[in-house]
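Given as structure tokens, the chain that follows is alone and in the form predicted on its own.
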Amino acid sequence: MLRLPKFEVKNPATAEEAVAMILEIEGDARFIAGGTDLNPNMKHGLFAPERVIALNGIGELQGIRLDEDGSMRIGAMATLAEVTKHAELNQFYPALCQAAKLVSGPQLRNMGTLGGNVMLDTRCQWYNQTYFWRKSLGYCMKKDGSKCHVVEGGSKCVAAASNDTAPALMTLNAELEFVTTEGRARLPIADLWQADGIWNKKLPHTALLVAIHLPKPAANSHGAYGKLRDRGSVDFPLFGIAARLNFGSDGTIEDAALCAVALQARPWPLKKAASLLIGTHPGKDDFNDAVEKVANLAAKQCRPMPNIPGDHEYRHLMVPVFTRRTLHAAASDEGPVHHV
């Protein structure tokens, strides 16, 4: 069995009082919001946190609304089963809702939250294993070891970002409200990150995500989230790709976004092949050659290494695959894209 190392809670009311708490002792703390990463991440001796703060008494961490300049902002602390039932957000915001939905199973859902889904280690099939198979192996460079078993010879850990709603917001051009030890910050989430897989995010694990900020839609914005995984429900992406198209008034693509996640550390916008869809009609042979040519680019840059479980070809041969129907589906609005 298991089980969890010794640790002391503490219950902040207020998100200044939770940064205090976590600088207070000079060892290892971290913020648990749902617990469905850090909880079996610690049982596997990768965190071993002397003090957790639990974020579910901080009142400004929770709800979703709709503000009066069209924009939401969402609670850190929103449950991902809250953000798939939201009306608004599945009106306007499709993509991020679809990719929620697609997180785990049913009852992680109703744990884990939005803010702990965008603030998710990285994953990868060398590390996230018990301590006893990590000390057989001779651990690696992302904890106790200075190997990476997955580029020989590598300088810089490739674990990857594992989170599906991240590209989703990557396309919805999200902010993110932190609380940090110098005070309140607000940034676009594309400069979140670095590509590192020890820590792929440019703020320390000290800085305390507070609520997701979405801007106004379009008049007329579309979007979907695409996953490959081995089964329906519970599993890490091995492929996910987050679609937004925005129609113009005579029905032609004005704005489009992609963003993929599961190669690297980081999520990977794919700007240049989002750019060939603007100025087509969806549903008609402007639109489908360009997305062709859109998913053989996707395939040219998305290159997916053996850094999780699941064929690392097979994976690369999904990308355009992906892609085209995500896009298609993001075109008619057919819903989230997945497979089994």
Contents of the next structure:
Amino acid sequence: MLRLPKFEVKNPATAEEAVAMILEIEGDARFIAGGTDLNPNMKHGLFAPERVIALNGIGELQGIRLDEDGSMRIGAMATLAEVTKHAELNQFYPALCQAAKLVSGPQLRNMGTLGGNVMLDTRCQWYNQTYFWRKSLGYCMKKDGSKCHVVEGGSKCVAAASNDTAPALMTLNAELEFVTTEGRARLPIADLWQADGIWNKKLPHTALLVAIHLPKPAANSHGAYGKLRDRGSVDFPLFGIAARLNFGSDGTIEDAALCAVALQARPWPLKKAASLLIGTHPGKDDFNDAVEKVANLAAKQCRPMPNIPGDHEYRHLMVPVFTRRTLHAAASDEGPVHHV
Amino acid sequence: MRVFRLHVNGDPVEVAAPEHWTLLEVLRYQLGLTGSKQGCDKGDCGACTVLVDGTPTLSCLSLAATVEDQQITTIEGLLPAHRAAGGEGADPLQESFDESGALQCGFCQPGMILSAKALLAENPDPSAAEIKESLAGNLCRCTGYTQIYEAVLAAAKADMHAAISTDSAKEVQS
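Same protein, the form predicted together with its partner chain this time rather than the form predicted on its own?
Time for the whole complex; same chain goes first.
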């Protein structure tokens, strides 16, 4: 039996009210969306807020809609299951839907939200454990201690970004709409992250993510997500990679984006590798040759650490395999890629 | 303490409990509905699955304070609902799990049945793959999955037969 710490629960009706509620007490307070990350973390003693602010009653955080300019607005409280089933999202942003569909299991996708997945805490095999387990080890620098058990003598936390949807949103150039005490602001998702596993976002946890905006897709945009995991369900990624390929009218790749996750504190864009695909022709040798080069370069740029479960050398060997498979799947609309 | 106004198995319920309690804790320790199991208690096993507005949800990771306006169905609610709808015996899924021997220790069974219930409500004629996918968040540590899948398939067929024979009877009567 794992008990939650004692806290009060607030149920605000607006985003502004929620932000005021998180700032008005001196002690720690947390927003709760689907509760699939915060609740187990609180049960493990990783957070002990005095106040929890439930976001499920805030209307503007709900729903998925197509805006007049052709962009999509996904409310931060839209569940991963809603994202997975949404017709337009599947048609125009396949990598995002595939990534959402590979998060955990059905119940957690019914509860977990896209906003929550973006704001997911980083994970480490020395951190996501019960209080008893962590105490026996002498804690770690992310919580209650000062040592890093991943990098001996390391001075910076290397807990890994493990949110499947983050790399997909990175390849789609998503913008995040936040409400803070200073008002509303939009932030390109690439600017959200910092290389610190203790808190891998540049905004504090008191900033409320209200919506994810996806720019109008190019006419012929394809994508896929590949996920390495132990089981076919209820597992965080051991390695994840999202791809977007934009085809020109003659089938040539005009633009490409790749982003990996489950490596270090932030999702890891592979811009140089993706650029090798531009000008090639899926289905022809030049594309296949470029994919091999991209896979090899990805293996050089992505260096899994022993921070999350799974042998890190095995995870490294799987980087080119999943990069290659995901790119071929994106080109042929056959994603997602997962081995179980 | 907070008075939660819940809707459990069709009935409005006012129940006082600590404000930080999960739905699972309120169900088990305040309402005595112990059919929802406290397994891993952190979202891995699915034994605590209940339906919230018909959707499979982990009650161990749901704060009671966030489900006050929604309809909660636990395993205890299936038989009364089935009887109230004019059915005999237990819910077809419960009957099917019984007849198929789809349990060993039984700990995962309430969660399995409720996940399957939501599947059949949305898709009355699921394929084996769809059944497997819909139960992917429910672990059976006895690893009795084959008979569990068979039980859901059999319940779907029984439901369809019942629906077909009801329709046929109506056609004959008209």
